[in-house]
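Shown next as structure tokens: one chain only, the form predicted on its own.
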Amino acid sequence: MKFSTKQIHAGREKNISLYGDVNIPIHQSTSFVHDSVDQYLEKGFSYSRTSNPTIELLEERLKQLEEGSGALCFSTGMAAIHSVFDGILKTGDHVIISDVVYGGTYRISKAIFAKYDIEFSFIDTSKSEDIKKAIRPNTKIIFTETPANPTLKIYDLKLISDISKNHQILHVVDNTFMTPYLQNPLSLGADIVIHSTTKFFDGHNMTTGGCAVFSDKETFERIKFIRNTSGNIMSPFTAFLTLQGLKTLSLRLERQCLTAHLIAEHLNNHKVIERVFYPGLEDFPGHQISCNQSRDHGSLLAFIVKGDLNTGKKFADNLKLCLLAENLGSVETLVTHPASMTHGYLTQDERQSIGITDSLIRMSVGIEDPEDLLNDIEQSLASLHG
């Protein structure tokens, strides 16, 4: 099947309702049962914290669009995340990290996991000598995120790919702004690809939660078992409203990608626009990089306005149909602020040093119609002067 087909049939045969429902039901139920105890060890659900019919149909939906061996569903793209680091690290290990990935992605490191004596190197992952160099005998991870989050910055998924197999380290990757709609590590050679499913597989502000796809079973087995054992699985709820939205993935990301290029080209020679970055223009670091390992750029862009933090601020407040809100990949366009919001956590100097400055704005382009975000974001930019 292509993937226009799969996002909506893939898994269905595994997971036929006795009603013959055209949406596979809810399996709103903490425990199931057995005849017997043989039938038990067989049938494959036993307890909602460990499997449910409901998230495991989404389970396979994921593994084909990815491509992969397994996938694993939890409660946050976070707890995914976690569950992956929880599975594969121990005290002493170290991890390499893109400079530039979300915020949360800096805070479960530095927070949580470096408790317990796990270092952490922020890179720049677009330079392979950098990661040759940064690479330890306790290197377990390389974990990168493109584009990157909220600068857009390209990493090459091959290139990295192939030096952590050289040096038998996993490499992870976030792919949730691009979904394997556009874009497919595991096919590029990483070894895990992570989702806040909460975005694009959503696409309607409905749900939070996130999966992880593996290429290899022994991996797919272990992380498994760290879901089970925390708990922090999909509820089966979320599972069956992302199954509905995913059905669409593709047709509304078309028009995404189509109206952020738009955008991003309006914006790139405005007079108050200090930079745009989106990987679709040509003159962006990475755009060929992003043409042969993407479909398309993504819906994603972001840009300075000329002005200081006051400045970036006030033009996120005063849009009107844009809307201001901590999420992307939705049918509506969400604008934020990333050094108040998304990347508040890091200090003003770590923020300058990736390129997140005071009046960076990100702007997640919805499925509006374009003239009518163009007509918003120019009333916002003159609201600056007024």
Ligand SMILES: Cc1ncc(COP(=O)(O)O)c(C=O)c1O
Given for the second form:
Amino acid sequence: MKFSTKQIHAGREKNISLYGDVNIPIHQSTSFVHDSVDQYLEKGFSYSRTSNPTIELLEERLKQLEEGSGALCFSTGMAAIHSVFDGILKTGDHVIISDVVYGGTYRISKAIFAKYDIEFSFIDTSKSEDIKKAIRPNTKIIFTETPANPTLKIYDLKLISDISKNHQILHVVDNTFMTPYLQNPLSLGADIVIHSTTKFFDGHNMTTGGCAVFSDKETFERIKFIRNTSGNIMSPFTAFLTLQGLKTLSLRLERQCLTAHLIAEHLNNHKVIERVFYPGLEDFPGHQISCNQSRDHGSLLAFIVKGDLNTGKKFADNLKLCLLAENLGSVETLVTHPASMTHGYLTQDERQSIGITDSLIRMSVGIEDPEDLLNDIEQSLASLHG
Ligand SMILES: Cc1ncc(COP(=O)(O)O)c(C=O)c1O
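The form predicted together with the ligand, contrasted with the form predicted on its own above:
Below is the entire complex, every chain and molecule, led by the chain shown above.
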């Protein structure tokens, strides 16, 4: 099956309804009855902290879409990252993380795992020499996110996977911004792919969820044990809604990528815009790598409005159609002001060093009419000088 068929049908035989429902029911049950003690687990399920039929169908579908050997769903994207770190790292280990990643990934490293004497190096993983220099005998994970939140910095997945393999380090990729429709890190050599399903898989601002997809069964089993022990599995209702959102993923993304490209071109060379960040622009650093490793350049862009912190805030506040809301990947166009919102945990110096300036705006383009979106952006830009 091709992607757009798989997103609707993959794993459908796991829909174990008596009535042949087209949509798998929400199996809203903590426990599953066993016919006898000797037949314990014969039907595959016992307790919904461990597994549940609705969640398992979503996992099967995500596994097939990412071409992995196993997938696990979690209560949020951060829960997925937490469980992967928890299952792989021990005291004294070292992790390399790209210098530009989602703010929550900094926070979980510095505020939670660092207290177990696990060390984190945030480095420019677009430079292979820097990665090689940063590797230590105790390095266990190289964690990348590409394009990165919020400046869309691109990292070469194949190159980093090759370096990781040569040093027996796991390459973990946060593929939230691209989804398997646009990019398949496992096929480029990565070991684990992470998603916040809150974003494109849901696509409608309804649920928070996460998943991890594994290239090998052994790591999958290890993280499944962590999830069962710590209890951060997705809920059946979230899995049900995510399965419905997933059915239109490729259609939404095709439209979203087209409109994002259009807006990026429009803002590039605009007199009140200092800089546009979009991997589809030919002069964007990493454009060629994006062409090589991704089917399209995604639906996120960022731009610096000429001015200071207040100009950035005012631009975001004065939008009427685009919503000022902390999410991405949905049918609605959403904007954030990273310095105040998603990356507020970083210090001003840390933000400046990775290009998150005070008037940077991140935009996640939805499926509205492109002309309406451009009009909204223009009216807000015009209001800055009014
Ligand atoms: C790239 C990326 N990874 C992970 C997360 C965390 O996901 P969640 O909010 O579902 O915990 C986010 C959230 O914005 C994100 O943008």
